[in-house]
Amino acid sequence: MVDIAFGPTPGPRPDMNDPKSAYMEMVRRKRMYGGILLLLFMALLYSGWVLADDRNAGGFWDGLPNILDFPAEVFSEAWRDRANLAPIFAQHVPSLIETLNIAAVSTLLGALFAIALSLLATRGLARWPRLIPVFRRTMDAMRAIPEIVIALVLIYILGGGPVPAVIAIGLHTGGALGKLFSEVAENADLKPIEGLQSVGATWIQRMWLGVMPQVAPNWLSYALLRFEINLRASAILGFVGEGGIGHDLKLAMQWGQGRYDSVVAIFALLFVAIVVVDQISDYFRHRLVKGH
């Protein structure tokens, strides 16, 4: 029998008649292995940092003392023109609403994709068990490709606007939520499903009546969490021409000096929106999962 604490090779072993010394020997070995792994990690981190610094066009260490110059310039100009912030807030509210709409629609579409794929990819629930690997690899592919890559491809096909953003975020959401939904569905009790099957219920009826009541709270909780993530993603996609408040932020930053008050106002508006959505979704997630 192999001693997993000290390895399979022959060698000295602690005296098990003295539990304290045996325990201390195990602790020393674990600390030694942990130290070796830490040193290896630090060496890899250092080598990667040196390589990245050599390939950095601007010189990281040369520019490090100036890292706060740009934020200071932005905030000083915004403070000087602080009287203009309130009108700027009102000016960009429609773009914020568009960003919220992109996040909401893409989350809804992605969740619908995720529901179908997760049920088809869950062992014990799948309509076609032999196709489970196909549906699982489909979800892997959907979440492996970043939203911005999908959006850049769709821009050439569909042009700029919110539609490519909705499709890009929806596809990635479908893959990410599909994985989570499938893991929740795997823990569902099969007895209600077997009972429905015994009375002749179809596969859709078994899923709707036997599985959905069990998994709905956790699924909704994951969907709300994903909505928060998609709100940030939809703002980021605005930088590549997908509309919304991210597009306004990109234009304001491109104009540079003279528009930094708009940059600060947009950042503040987006931050407030994310905090509000986070608090609301956190409240509903708690109610759904905890029941109070």
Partner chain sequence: MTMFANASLPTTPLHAAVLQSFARKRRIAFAVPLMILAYLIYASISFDLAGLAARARIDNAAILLSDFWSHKTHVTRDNRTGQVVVAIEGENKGTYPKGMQPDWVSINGDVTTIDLGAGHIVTYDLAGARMVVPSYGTINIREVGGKPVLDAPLPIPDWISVAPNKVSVTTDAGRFSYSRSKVETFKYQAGWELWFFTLDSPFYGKSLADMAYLATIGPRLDETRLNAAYMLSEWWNNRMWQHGVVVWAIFETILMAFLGTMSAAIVSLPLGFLAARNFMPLGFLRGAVRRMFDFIRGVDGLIWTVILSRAFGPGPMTGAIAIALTDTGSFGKMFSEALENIDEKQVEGVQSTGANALQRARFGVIPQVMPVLLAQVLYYLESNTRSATVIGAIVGGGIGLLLTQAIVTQKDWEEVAYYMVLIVLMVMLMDSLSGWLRRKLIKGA
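Show the other one: the form predicted together with its partner chain, since we just had the form predicted alone.
If you are looking for partners or other molecules, they are not here, because only the chain is given.
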């Protein structure tokens, strides 16, 4: 037993007559290693913050008291001009709808893409088992490229508008959901598929009638979660690139003082949209996964 536990090579063996001290010795050594690792980690984290602080334009301690200045300034100005807020809300609702549409279309297209890719990349279900690694690497590559890279390049080629953002987010979604979908599909029961095969069903029929009903709740749940993520991503891409409420926010910020009522209105719209979408998707995901 001892040889198995400590390996075949000769070396110091714990004293079997005194198991308590041997155990304490082991615990002590483990804790020491853990402590050293923790210390190293903390040192790394601390020096990282110091370095980041150094390379920042404003220091941490200088900025900390000012952290509320901007929100305070923005909100006080918006409060002064609160009579304007209602029309401003109405004015930005179309961009909010555009952002929601970007998120929804990219989630939808990405999910459709992910369904195809994941079924082709799942062992036991794949149409061409030899090509499984190809489809897996495709999904990895789609996940690896950040959305902003694709979006900015596509803005240059396609001009502005929401389409570059949809393609960028959709590609990323395809890769990310593809991986999750394939993990779900791996656990699907193969018996219905064999049954369908025995009556001569084609591959598409087997997937549509044999796999889909089994995995649909989990897939939908993942797709809803992805929709939440994509809503945020499309707002950020709008800020960096073009289209949607993110772009409106950037324009309002560039105007600066005098337009802070718009900033507040956009903040509020975005906040409400994100919270509402989160709540709705939470509710449906609970129902889908728990089944009630």
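Residue numbers count along the first chain shown, from 1. What we label the rigid core is the largest C-alpha set whose atoms superpose within 1.5 Å from one form to the other. Here the structure is a predicted model, which is why all the values come from computation and not from measurement.
- After superposition on the rigid core, displacement of the C-alpha of K250 between the two forms stays below 2 Å.
- After superposition on the rigid core, the Cα of D140 moves by less than 2 Å between the two forms.
- In a rigid-core overlay of the protein, R28 has its C-alpha displaced by at least 2 Å between the two forms.
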